[in-house]
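In the form predicted alone, a lone chain appears below as structure tokens.
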Amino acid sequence: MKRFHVITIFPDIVTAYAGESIVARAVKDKLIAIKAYNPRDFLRGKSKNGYRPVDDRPYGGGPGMVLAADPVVRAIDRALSAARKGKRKTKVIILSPQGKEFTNAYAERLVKRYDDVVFVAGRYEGIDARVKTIFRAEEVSTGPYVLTGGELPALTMIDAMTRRIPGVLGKFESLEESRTASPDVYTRPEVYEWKGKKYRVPKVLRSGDHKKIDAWKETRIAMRKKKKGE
């Protein structure tokens, strides 16, 4: 079983996604396990007014707040404790816009090399850099954009990795990159009418000639790649 751990101050985001679709089925079938850890639960001491902040002002000044090292370190350490006992191979990843680009190939490597993966979802202006040093964590980005937190990138990576675990995808599903799949697909009816205009399924797809159909798919794939500049 692959185990995914997410360090986040918004654990409900992770729980909600883990309860749906293919990911939920993989959890039910015990192919994967997903657990969220809230750094607030690892704070030492209690504040007088009941508020338990996990962030603080950055040294050297600057805008915004930074997630403090201690509660995040303790949360990660808890996530890794079971893995250590079972001598499982582990990886700690910090989601960051400045990180290494996440790709299908990288997802495949993670699935093959590690039993447990810990995702640290940052907020505010980032995470105390000592967290990365302590766990030799790798910073990873899912795209050239900035989000308000690392939860969505973490779930994106979990989804991409889950699909690559043997037994997760069923009979009618497969990895798109491993088969000839056109970016344009159609289903019944053959002619769909909307606001007086008719939209037809390409004739070649109704021909039954698999060689011509495969050639058509390859052409569509090439056109899409050219458009994307690949």
Ligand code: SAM
Given for the second form:
Amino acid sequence: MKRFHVITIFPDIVTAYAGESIVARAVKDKLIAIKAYNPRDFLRGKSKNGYRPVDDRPYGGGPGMVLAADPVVRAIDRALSAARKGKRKTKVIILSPQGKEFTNAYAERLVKRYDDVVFVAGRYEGIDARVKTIFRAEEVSTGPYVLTGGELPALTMIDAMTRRIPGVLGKFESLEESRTASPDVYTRPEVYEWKGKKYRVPKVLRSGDHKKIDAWKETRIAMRKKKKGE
Ligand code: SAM
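Okay, that was the form predicted alone. Show me the form predicted together with S-adenosylmethionine next.
Next comes the full complex, and the chain you just saw is listed first.
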């Protein structure tokens, strides 16, 4: 079983996604396990006013707050402790817009090489850089944009990796995965009417001529690639 651990101050985001669709089915079938760890649960000591923040101001100045090292380190350590006992292969990933780009090929490599993957979701200005040093973590970005937190990137990676675990996708879904699908797909009705205008399914798709249909799909794929500048 592949185990995914997510270090986050918003664990409900993770549990909500893990409870739906193919990912939830993989959890139920014991092909994967997903667990969230909140650094707030790993804070040491008690503050005078009862409020213990997980973040602090950055050294050297600058805007925003930084997630402090200690509660994050302790949360990661907890996530890794069971894996260490089982001699499972582990990897720690810190989600960051400056990280290595996440791709299908990288997802495949992670699935093949590691049993336990720990994802550290940043918030605010990010995470104290010593966390990366301590765990020799790799920084990974899911795309050239900045999000509010690392939870969605972590779930994106978990989803893409889960689909690559043997047995997760049904036979038909696997087939869908392995081929390049046309970007334009249609279902019933044949003619759809919206605000007085009629939208028709392309004639070729209704022809039953699979050679022509495949040629049409190839053209659509090529057109999209050209548009994207590939
Ligand atoms: N100025 C910070 C920086 O450049 O890292 C922005 C931090 S962002 C508001 C908060 C957190 O969201 C980051 O620490 C990271 O965990 C996550 N994040 C945002 N965009 C991301 C992306 N494209 N890929 C991966 N993680 C991202």
